[in-house]
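Only one chain is shown below, in structure tokens, and it's the form predicted on its own.
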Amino acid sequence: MDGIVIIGAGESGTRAAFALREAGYRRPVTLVGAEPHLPYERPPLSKPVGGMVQMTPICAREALEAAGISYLEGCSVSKLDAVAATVSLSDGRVLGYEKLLLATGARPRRLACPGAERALDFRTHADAEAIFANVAPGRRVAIIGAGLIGMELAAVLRGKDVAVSVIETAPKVLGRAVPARFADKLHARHAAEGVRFHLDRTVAAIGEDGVVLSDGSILPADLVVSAIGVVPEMTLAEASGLATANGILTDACLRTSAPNIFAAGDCAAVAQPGGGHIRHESWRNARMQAETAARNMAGAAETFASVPWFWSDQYDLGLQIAGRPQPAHQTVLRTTAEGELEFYLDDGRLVAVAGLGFGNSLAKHIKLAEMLIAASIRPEPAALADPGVNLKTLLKSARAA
């Protein structure tokens, strides 16, 4: 056996890689990526600078070498053995290993109507080159998918005067992931910057200049984007029998159905304490799965628990949820200076927050709020709505209870 190999060098595998040196394992570890790049961050993707797209790296290539960790670039999987314990290269190459990640990620989802192959997705540096290398003032866009994805792209496009229109199967914009009241704020202030946007309807067929809609109605077009979400690749899990759904299925420990190969990252559903299993897309998600999993591999026996989060960023707005807030939550509205926060109560415990404001400002209370969504502390909805109520007050008075 030849120690552990991961499968997949975004952030999840790349992190993955490290954290098994910080947990002291040091049999060989071996990071295979498909793209030609070092591994690289996604979120900069969408925000080039001076029109080009910026290439974050994770890491550097001195960082990988002075771990010891062997990074195959631009080399794909062709075969997982779960029997053999074996992985296929593409370039011809079987490696061994003594346990596997599968940090494999999402890949787009696809558009069936005729004429899909028109449409550029939004998911590698590649992507991001193709589409901003084709956008300037007066140009027009229409985006297909009005969720985080596509409402950060009309951003940014608006902020070169690009005319953006965006097309949506359901009445409502941001309706997976975005509690109603910040999602209709986001809807109000893309408008007002001159985003068009064509809800309910969808898109019957993608021409040389534009796409049909549902209506019959036609949207002129020189660039259509395909931003209707993604899902999970799971090819090599599903091919070499492991149990999957929405994700490959694993334990609370990462663990999947074959005992020395884990999952972590977008690919991954995890079990959950009340039945089910849950999967985040989401950069903090990738981040701590793969240190928990690395500790596993490496002989640790942890259950993965982290309060779900993640942020999005359009024009000058910031938007952070923690937790996963529901429509059948009660809700406790507080304004501050910052902005506005929303807190959701499930029987009176704090389950969720979400915030918007300008920039980075409601940060310091959402984290406050997540360590209290941590204590399982169920505050009295007066003090959560009293923006004179230090939210640090609520948690040490948690603590000292």
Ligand SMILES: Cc1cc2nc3c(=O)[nH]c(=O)nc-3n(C[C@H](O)[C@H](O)[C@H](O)COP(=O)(O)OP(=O)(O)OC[C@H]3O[C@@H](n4cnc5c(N)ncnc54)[C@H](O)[C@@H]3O)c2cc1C
Given for the second form:
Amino acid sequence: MDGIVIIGAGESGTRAAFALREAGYRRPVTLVGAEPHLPYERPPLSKPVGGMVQMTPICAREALEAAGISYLEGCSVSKLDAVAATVSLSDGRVLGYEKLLLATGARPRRLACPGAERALDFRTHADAEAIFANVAPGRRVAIIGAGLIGMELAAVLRGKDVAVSVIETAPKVLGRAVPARFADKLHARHAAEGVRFHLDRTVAAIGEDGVVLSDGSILPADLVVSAIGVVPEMTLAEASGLATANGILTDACLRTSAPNIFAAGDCAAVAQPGGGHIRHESWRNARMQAETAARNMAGAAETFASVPWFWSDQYDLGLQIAGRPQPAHQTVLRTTAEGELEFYLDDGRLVAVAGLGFGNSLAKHIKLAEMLIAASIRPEPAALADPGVNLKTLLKSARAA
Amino acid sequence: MTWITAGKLEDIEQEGAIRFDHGGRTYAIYRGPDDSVYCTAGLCTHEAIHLADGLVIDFEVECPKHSGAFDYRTGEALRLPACENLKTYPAEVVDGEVRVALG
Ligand SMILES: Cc1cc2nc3c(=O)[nH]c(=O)nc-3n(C[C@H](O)[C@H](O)[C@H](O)COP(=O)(O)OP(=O)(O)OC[C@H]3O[C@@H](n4cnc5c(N)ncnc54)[C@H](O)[C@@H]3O)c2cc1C
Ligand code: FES
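Switch over from the form predicted on its own to the form predicted in complex with the named molecule, please.
Every component of the complex follows; first up is the chain already shown.
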């Protein structure tokens, strides 16, 4: 069979299609996407500008045509036969492939309580339209889950003068991905903006008038949004017998347990040098894995190595995190005019950095720290803490050494 | 060509950039590692993000949002997701003052 088929036209699948051409791959490339639009960016969905839901295409239709990528829009793959090397499409067609990329992303985790079907999800452009069509000043929205998506949505809705309640099972907000210092600061900012938090509470039921909490209290709401995280979309992979766990398992080259099938982005759990598999849910990871997978499908044998990085915008604050901060790390704080940076050292080695400040003002420091992390530097904590020491100087002296 | 004074050279870090707003538009002014100065449109061509917040290394500025990169001498887009070049404007230093020609 001829050519490469990519399942999923999100951030990862779309980037992979172009990256195949950039890597010199000349045979047919088919990009199959279930959603009825040109491939689009998800991050702007929770950061609407001027009150409008943004549709930000990843690429123009002409760019797909110019690259010779056949894009099957609004078409889903219903079956993968890894032995025959074919995929069955929702329109009845069957496509053969030489190599396949699974870039199926993730889908919202569903609540299990009575009335769960009343809660809206927040993953797609259609979800965003459904949410924003239903909000107006003075309306009450209950958001279930104080993760990044729930908190970004809360910030946007406060900007529209909507009454917002956030319900979270854990005793703290943003528990999973954000270091405590910045989670606390964001929590305080949301509280100052008028968001009402109900922490350490679970949802017992969702009724017509609102949310019933585990303590019996009722939160009146005109709209309920569920933002309790995502699960990797691996239905096809599981049904076709590929190895899966918390994601489609791949080796360090992003190859699944079938040698001609690769996986990238939110759906992929990638083997780590120290053992185990890690799955990321972030924009840059989706693109970087796509690029590595594409080059490998075109004949290279690169291992995927990249410092994980993501950002989140809430109100006028920008959060950026590179690496994976852990509670056991030694922390060093740097306070600047624009905000705060926290560095994370593991046995003296810089392994992660996080920053929270006005807009994008801390971005360049995070980027430099990321370069220091990639270079396995052991900086002096005093130099990291001192805002008078330019991180660029540390990088240059490390490179010269 | 009308030259406008945009600030003092000493106010821009070496291998750094500042934002300069003029006539309802926004620009970025760069000071290279050799103290040469350059001026480009202030917003990234991918999404409208101020490039002066980005990291400058050598003659390259990296966008603070998605790491697109540009050569600020020519405006050339060097790295995805930025693919459209930046507009550039003449810039010079006279007696320690940075002047730009935005016409
Ligand atoms: C509201 C929102 C805000 C976000 N903000 C940020 C942010 O600020 N910073 C950040 O780093 N990350 C952010 N993210 C996360 C980021 O968008 C994701 O990590 C990224 O989109 C993952 O890309 P992907 O291609 O792996 O998956 P997805 O973007 O989920 O794309 C997968 C695509 O595959 C399609 N698909 C699945 N199965 C099939 C099938 N069988 N047949 C055909 N098509 C199929 C799906 O319909 C989907 O379109 C945000 C996400 C959301 C939802
Ligand atoms: S806004 Fe500059 S690269 Fe995206």
